[in-house]
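Heads up, the chain below is alone and in the form predicted alone; it's given as structure tokens.
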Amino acid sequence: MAEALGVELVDMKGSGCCGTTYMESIDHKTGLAMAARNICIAEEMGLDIVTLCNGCFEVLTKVNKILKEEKKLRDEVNGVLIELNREFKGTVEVKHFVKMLVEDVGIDKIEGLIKRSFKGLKVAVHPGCHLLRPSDIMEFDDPEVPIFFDSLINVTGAQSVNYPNKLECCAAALLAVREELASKIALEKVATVKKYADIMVTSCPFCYLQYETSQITASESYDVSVIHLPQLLGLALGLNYEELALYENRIDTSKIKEFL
């Protein structure tokens, strides 16, 4: 997708897990150091970060701006990272997938590479809780009524539509102490996406397995397509459903070949 659209993705060579969103509650200033470890990679090869993950991206995020702002945390910081040979500058930005194709390749660049429209389609958009908070550490979009995710639907053809609970968890943080109530959250919010839409588009691979996954091991049948975004959007920028391994996510896809 981001081939289609001029955007050179570059791999971080030596990257690691950003940290996730738990550690700071375990270990305040490890979580900081293993988020900092991978900024400073970027900051080696001069590159701003784009995450795939919602929760990556609130806690480098984050990192990246604590850091910048407090000294005293950021020498704390460096002092690990210095056994690695590693410091910490605060020299680039951090940014989602969905942030990048808003801010920096643009809605009008992007209504102009489509290619195949999506008529008919209608689309329940799942922003997820990290994308968007919080808010005075994102700063992307509005939390309470966010539309760029949506936009970037409405592109290509297919319409985001208002749901009830579009803005809910999907619940995956419940899994590791309450499996069968974070299963029950996340059919709650897929049930009330059958009633209005078609399928449900992700910005985040944690939330796109939670609603596959509880639809696959619960006992009634859903079956509501769940697709992530680089995949709807690259289908209308000319890429085929294999390219964009449609036929590897766990519930059909094929329906939205018909809306094509």
The other form holds:
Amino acid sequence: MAEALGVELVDMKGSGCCGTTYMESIDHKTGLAMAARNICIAEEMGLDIVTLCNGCFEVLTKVNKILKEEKKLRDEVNGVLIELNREFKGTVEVKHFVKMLVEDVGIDKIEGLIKRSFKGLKVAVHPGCHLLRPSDIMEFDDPEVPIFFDSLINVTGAQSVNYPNKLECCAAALLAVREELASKIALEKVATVKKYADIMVTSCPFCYLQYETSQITASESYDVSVIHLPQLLGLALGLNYEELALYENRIDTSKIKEFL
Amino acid sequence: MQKEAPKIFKVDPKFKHELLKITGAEKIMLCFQCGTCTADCPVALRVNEFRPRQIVEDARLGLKETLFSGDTLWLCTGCYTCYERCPQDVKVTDMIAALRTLAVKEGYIHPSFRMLIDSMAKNGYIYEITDFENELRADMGLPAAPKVNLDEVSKIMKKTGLNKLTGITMEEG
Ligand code: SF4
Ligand code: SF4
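Next up, the form predicted in complex with its partner chain, please; the one we just looked at was the form predicted alone.
Below, the chain from earlier opens the complete complex, with every other chain and molecule after it.
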């Protein structure tokens, strides 16, 4: 899908998980250093980072910003990274895939490349938390009335609808702590979406998994198809069902198939 | 009717000073207990024992036992709704993360968090990427996910003392 838009994605050799918000809740300095290690790899490549996950986006953006702005913390973290012969310099940006589409590719350009219309399809977007919040760190879109993700849906001809609690968390982060609660929070949103839209579209793979898995393991059936944004955009850009691995989605995708 | 004995709480006036030093918890003294954080919290909406406003107050009073026992502190999803809407800019989400780091220092770590950090030390990922995932990637014509430099992960954990702090075992690089 990135290729269709003229974007080349390059793997970051040796990179790994930043430990997400779990790590910074255990030990702040380790959290900073783990994320900084990944940023250093991108700095050495001379490329900005693009993440597909809201969690990575939040942690990497926050650490990048803190270490660029606060010399004392930067020195402390570089004191750890020196063991790896690495140094945080503060030369790259961190972007979410959605942010890259909006700021670097441009919604107008994407609109011009649309080959397949989804006119008539009602979509409930789930922006997830960290695409927007904390807004003083993420500095992307309005945290209470966001529009960019919705615009990316609307260019496909589909309609992004408003629904109650649209900005609520998927609670996937609670799965390991209290699974029934995490599923309950997710399913309440799924039930709302069912009333307002044909499908749900996510911008983060963790939210995607959460909405799909919670439905599959629930005793009642909801049958709300969850589609990941690059899949829907990819179809609109003319890619096919197989190329976008839609056969991997575990809830019936017939609402999408009608348009192919 | 028999009167219930009043509950006795052990306050620790020094605790807040410890907390105030941690990044993200600097503004807890500004909280005026309006309750916006609790009202907008997706967890508080469904779980009675989880009250972010109460957590701020307990932290200022130094009710360590109340805060550290049970899994209250670990129920926050980190959604940042409270942080976004607090009229006093208290940064509640970051304060809860700061409280967790203090709990860990005193030996309280939620078992699920220990498991995730353990996986991080062993695989370089919170959720391991196995051959199964890489085979799926191959089926789709994608290269295998980049291999984590575990030696670097382990060096960071040793240097910051995370291994001693949490008692996790490291893979020897
Ligand atoms: S919203 Fe802010 S000021 Fe109000 S109770 Fe919560 S932390 Fe305190
Ligand atoms: S960040 Fe935590 S405490 Fe704040 S609203 Fe979200 S779940 Fe509740």
